[in-house]
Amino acid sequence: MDSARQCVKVEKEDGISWVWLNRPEKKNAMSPQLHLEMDETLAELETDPETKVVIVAGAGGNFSAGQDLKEYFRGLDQNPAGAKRIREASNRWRWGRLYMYDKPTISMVEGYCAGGAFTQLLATDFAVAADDAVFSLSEVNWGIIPGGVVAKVVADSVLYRHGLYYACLGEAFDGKEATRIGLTNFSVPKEQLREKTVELAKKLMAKSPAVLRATKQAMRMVRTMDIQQAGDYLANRSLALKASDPNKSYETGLSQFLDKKSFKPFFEPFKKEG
């Protein structure tokens, strides 16, 4: 991992790779340099054997205040080639890469989560927030719409009227409300945030990596399919998983449940072997 990166910081601990947006003086507003570094960092971690779970967070107590208006917008207005490159990197890491990432991903949200930061929030598989985190789709208050893919991913993730309300009113809301409307999985007191996020990561690491990857990607894919398409896709994905899983999870789990009677699948994963 390149130690020369200025806007991204990576910490590895017990299978977890913490990826910190690292512009605390700007509340981690996303600059062109940050986008390039995040795109490169996530690409490296996806095939890193030490990384089992990726947690995306913000240094200095804020998740992200959204796009850096000065550097991302005004700074690229007269540079169409540079703007295209940066916007491709921005969209790639915040959605294209994270949405179908091979490893489980978690957003840990404290402080501000605003505007464009909703993209990576909803691209990660899971999200945990501090109760007092501040979420805001405030674009309407300063004369634009929630652009990029923000309006789309919010509309897909919460009940329509919740999304419409916060996009049209631009009102801030806290972590408890983010959980109530479906933007995050749960919220906790700020002092428990890291502990509970790690706890979730450890639960994910106890699963078969191949089965977990296939499950989360399948859940993503079937959202836009009809019943017939989903049935065909899931049948073929199941066959592919059985053929390619190096841990032979299906046979191992079935043997432990039926033959050895060593675990209860309602309450725990089978024990990985080898």
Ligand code: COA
Given for the second form:
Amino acid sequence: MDSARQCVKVEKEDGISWVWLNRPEKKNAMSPQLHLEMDETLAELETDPETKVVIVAGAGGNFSAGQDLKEYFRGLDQNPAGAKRIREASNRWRWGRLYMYDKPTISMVEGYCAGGAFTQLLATDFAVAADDAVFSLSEVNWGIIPGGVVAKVVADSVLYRHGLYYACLGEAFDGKEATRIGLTNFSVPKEQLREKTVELAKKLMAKSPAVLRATKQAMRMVRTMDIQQAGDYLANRSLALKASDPNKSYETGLSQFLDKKSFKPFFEPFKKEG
Ligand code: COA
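One more: the block was the form predicted on its own; return the form predicted together with the ligand.
Next comes the full complex, and the chain you just saw is listed first.
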């Protein structure tokens, strides 16, 4: 991992890689350099054997104040070639990479989460917020629309009327409201945020990695398929999983339930073998 990176910090602990947006003095507003560094960092961690789960968070108590209005917008306005390159990196890490990431991903949100930061928030598999986190689709107040892919991912993910309401009004809302509208999975008092996020990461790490990967990617892929395409895709993905799972999870699960009687799936994952 490249320790020369300025705008991204990585901490590894017990299988979890914490990826911190690291411009705390700018509330982690996303500059061109941050986008390039995040893109490289996530690509590296995706194949890093020590990394079982990635948690995306913001250093200094704020998730992210969105795109950097000075460096990302004004700074690139007169530089179309640079703007294209940076926009590609920005959309790649915040959506393309994270959406189909080979490992489970969680956003941990405290403090401000604004505008463009909704993209990585919704691209990660799960999101946990502090009750008092402050969310805002603030674009309407800047004279711009929720661009990049923000309008699309919000419309696809949160309860529709609420998405429309917050996009059109730009009003701030807290972590409890974010959960009510489907933007985050749950919120907790701020002092429990790290502990509850780690708890979720540990539950994910107890699952078979191959089965978890296939499950999350299948859930995402079927969203844009019709029922026949989905049935066909899922049948093939199931076969591919059985053939390639190093833990032989299917055989292991059945044998622990039917033969050894050592496991019931409602209550716990099977014990990984192999
Ligand atoms: N782009 C560029 N700079 C930003 C920024 C952004 N999105 N968000 C914060 N900053 C900068 C501030 O300009 C300030 O820089 P300075 O110290 O050089 O003056 C620094 O970060 C600290 O922010 P400040 O506004 O002083 O902190 P605050 O606690 O009073 O307010 C926010 C925090 C997040 C409420 C406020 O900064 C804000 O509204 N930011 C814009 C958020 C937004 O709408 N983002 C979406 C962009 S599409």
